[in-house]
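Just the one chain here, laid out as structure tokens, in the form predicted on its own.
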Amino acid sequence: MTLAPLALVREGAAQLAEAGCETPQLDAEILVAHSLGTDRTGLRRMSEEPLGEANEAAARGLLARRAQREPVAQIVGYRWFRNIQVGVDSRVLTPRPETELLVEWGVGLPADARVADIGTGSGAIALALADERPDLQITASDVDSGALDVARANATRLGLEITFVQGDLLDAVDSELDALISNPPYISDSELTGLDPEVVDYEPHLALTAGPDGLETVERLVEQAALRKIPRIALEIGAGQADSTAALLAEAGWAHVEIRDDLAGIARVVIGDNSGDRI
């Protein structure tokens, strides 16, 4: 006898809790719903009739993957970010809620601004900006061809116009820019092994780590942006890096430097502005 949908959710949540997943009930609901071709609301409206063997086997397969700490977003193949559904897999980082701070800054840019999203990964930042500010001229770069394949596929599916280029940081962006936005690697090499298995085992280390103090990529990007005299810059950084990053921007010549906290109260985004018209 197979289980009813919500009974399978309860069993799956217990399995995921034992495996150490942070949100076992939510994860189980999402995965069982996905396997049945519905969402969490639809799942709760389903009858208490037992599932067929094929449906239960499919749901249990997804739960088993999650119990191995594979991220939910990679299992279902997407993550919602702002107003768009961003496709993700093991070639890119899963977009985080705190990264939406960068988009909030970007939607305040002047009309028709020329913007570069450096280290675009899945394209989440660039695509969210293009969705909310279609007037912006957006170039998105990444050093990794696999990540760019994911980003281009997302842009095509969403019908959003982005110029994608491959290269290290600003090297491949040869146009004039009014603003630079980036969620660069900022985890120190020593910190990586202490992170959750979802990150260590399933996300690309190239997009995560940046030297002994985690600031190697930030330092190079700030130097390049200063040489290009880009008037506006916004960088996501790790916990405890805000003061160092703000000092880098000030020393590189940005007259106004601001730090913004995420919803957890962690200093998460550092902004430099030489435009005289701060966002």
Ligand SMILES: C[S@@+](CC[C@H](N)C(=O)[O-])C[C@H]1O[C@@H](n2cnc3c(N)ncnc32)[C@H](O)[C@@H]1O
Given for the second form:
Amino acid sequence: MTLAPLALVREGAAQLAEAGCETPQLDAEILVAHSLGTDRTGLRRMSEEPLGEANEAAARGLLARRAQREPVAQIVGYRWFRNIQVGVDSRVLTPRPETELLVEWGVGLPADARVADIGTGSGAIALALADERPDLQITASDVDSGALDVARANATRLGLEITFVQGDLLDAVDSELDALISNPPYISDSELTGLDPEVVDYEPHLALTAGPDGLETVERLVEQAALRKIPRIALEIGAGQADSTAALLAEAGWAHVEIRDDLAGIARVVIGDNSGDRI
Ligand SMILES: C[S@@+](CC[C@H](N)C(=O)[O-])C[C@H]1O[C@@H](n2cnc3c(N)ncnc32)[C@H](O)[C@@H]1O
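I've shown you the form predicted on its own. Could you give me the structure of the form predicted together with the ligand?
Complete assembly follows, chain above in first position.
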């Protein structure tokens, strides 16, 4: 006799709590629902009928992966970001809600602006911008070919037009740019080991770390953007990096510099603007 869906959720949630997962009930609901081809609302409507052996085995398989601390997004294969479903796997950073702040800035860019998303990973930022502002001319770059494969597959599935290039920061972006947007790696080498297993064991370290203070990539990117006189730049940064990044932009020649907080009240995005627009 197999369990009913909600009974398996209860059992799975206990298993995930024991494994140290932060949101065991939510995760168990998502995974059991996913294994049954439905969502959490659908799951609640399901009868108390037993699952059957094949369904129960499939759901238990997903719960076992989560108990090893594999992220839910990688198990189900996607994460919602703004209005789009972004496919993810272990080759890319799963897009975070706070990164939507960068997209909020990007949707305010002037008509037909030429924009580069540097370190595109899954393509989340570039894809959300293309979805909400089809007039923008978007180039997305990453140094990692595996990440670019994920981003290209997302663009094809979503039917969004983006030019993808592979290279170090701005090296492979030949066109003139009106704006640069980037969520670069910004974790310090020493911070990495203290992060949750979901991050350390399952996300690419290339997407995470940037030297002893976490600012190596930001510094190189600002230098390159200043040399190319890109008028508008928006960078996501880590907690505690806003003031030094703002100073970096001001020193590199951006006249108007602004810091924006995320929903948790952490200074998360630094913007530089030389266009004469109001930021
Ligand atoms: C923090 S992840 C951001 C991914 C995605 N843009 C997002 O916001 O979810 C940083 C990305 O930068 C890429 N990256 C790291 N170093 C790079 C470099 N020197 N040049 C270009 N891309 C780089 C990584 O491969 C990774 O995909």
